[in-house]
Amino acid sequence: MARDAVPREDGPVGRFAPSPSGPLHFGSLVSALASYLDSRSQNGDWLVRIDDLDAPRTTQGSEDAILQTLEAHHLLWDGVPTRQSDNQPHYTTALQQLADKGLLFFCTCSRKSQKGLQAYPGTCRANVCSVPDLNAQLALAAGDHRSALRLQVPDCDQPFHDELQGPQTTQLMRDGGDYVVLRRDGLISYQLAVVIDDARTGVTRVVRGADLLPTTGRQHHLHTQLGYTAPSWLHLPIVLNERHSKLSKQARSLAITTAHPSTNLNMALQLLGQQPPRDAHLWSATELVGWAIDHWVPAQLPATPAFENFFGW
């Protein structure tokens, strides 16, 4: 449910992005809280798009519980939710346009055969993408189910600025190097789709887990060359279980309940340094979350990798 038109005066964009994998479960609740605080106690748009590229990951059900879910917590959204997958004909067009630079090449190594290299070493890059005729190249790839297609990287450093982690510096040819940007499967990667998405929505702003902090600097490196405005960052935190790892759908980390939205709530603003009242757990979940846009600290927000005290979620 979109919240009330209310007039924003440049505020920032910031946007929640889940897979329709599975319901919430506390990690992305948490995600979804802090950016939504983020953009709203600066008079700010909230957007909801749901990832659901990955086809074979998608779970009947998963996106309205993941929607009726946000509503229970009152982190309602501006506008309409979106999809990845109505989005197919702007990923084709960034991929000409990366063609059209000679940045894109095919590539047929297996994951086999670059197990344990710290990055990719340009074996196909002499498979660069014949311009004219690109989508039948990438028809013919995707028939064979062989060939990916990667963006070519120079050998640079490509710093950024994460406003909790602090300056980054991904150096690209190292850090992976050549990277993929449509499968072999004919799915958009995610570094691709992501940054089209972002720019295309007006997306200013990015508060998400520290789990993608790593890929940031490919992020920052493909919005300049699609020659977009690179949103700002800020990677919070991760949540871990009682075995100290990250929470997750593939994991089967546990859904959230809906029962006791205040509760979610009061624990997750704890986790983010925040400080609600005693008996904050007792009010409405309109309640704490209107509190929290107007009492949010991001300097309170702990810069740890992860959130080491769980409570067992």
Ligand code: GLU
The other form holds:
Amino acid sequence: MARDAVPREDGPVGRFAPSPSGPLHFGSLVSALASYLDSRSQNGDWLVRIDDLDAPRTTQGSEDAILQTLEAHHLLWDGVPTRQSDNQPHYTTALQQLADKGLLFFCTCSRKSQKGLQAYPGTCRANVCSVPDLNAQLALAAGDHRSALRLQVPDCDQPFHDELQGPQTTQLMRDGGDYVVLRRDGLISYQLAVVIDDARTGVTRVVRGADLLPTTGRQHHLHTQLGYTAPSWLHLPIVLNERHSKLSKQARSLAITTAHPSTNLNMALQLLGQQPPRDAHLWSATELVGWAIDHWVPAQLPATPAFENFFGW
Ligand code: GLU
Ligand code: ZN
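Based on the form predicted on its own presented above, generate the structure block for the form predicted together with glutamic acid.
The complete assembly is shown below, putting the previous chain first.
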């Protein structure tokens, strides 16, 4: 459900981009809430995009469950949620743009040969992909094929600023190196898709978990390669479980229920360094989120990579 249309000035455009691989867990709620408050407190827009490109990981019913959970927590988006699976033509155009610049190459290296390497060693760089080759490659995507497409990265530092974690630098060649933009199974990679989607939907502000900080340098670089202005970035500490590993759908983290949204929101706000009223858990989600928009203090966000002491450990 979209919230009522309200005329807006030039606020930021934020977004939440869950993968439909399971129900929303508490870590995702924290990210969604922070991103929502960041935008709404500055009179900005907030979009929801379903990152459903990785079809093998998509689970039935997840998308509906995620959207219902957001609604129950009064995190209401503008417009309609979009899906990456509807954006294939835009990804193809971007691949063509990169191929035109001579930056794509076919890679036939096995996953095994890359094991333990910190960066792709450039083995297949000479197999430069031209635009006609690209079309052939895309046509093969539905069938039997053996090569992925990688993007050649420059041997230089990519600086970017993170509004919470401070100044960052990625050395693109050393930190992962040339990366896959079209997988050998024909799927567009997350790295390419996220940049195209954010740019096309006018996203100016990305607030998300710090688990994605290591690939942000790549994304920042790709925005500029494609002629876009990169959004501003804010990476939140990630929520760890009792075994000190990240809450994630893959790790079968507990889904949050919609039975007590205010309790979840109250806990998430505290984690985000905000100071909800003492009886906030008794408020409705609508009231609590309204309060949080009016009282959002980004300076109180904890600037650590992880919420170490959550749940008391
Ligand atoms: N879909 C990604 C995930 O669920 C997040 C994408 C992003 O925020 O850039 O991990
Ligand atoms: Zn290779």
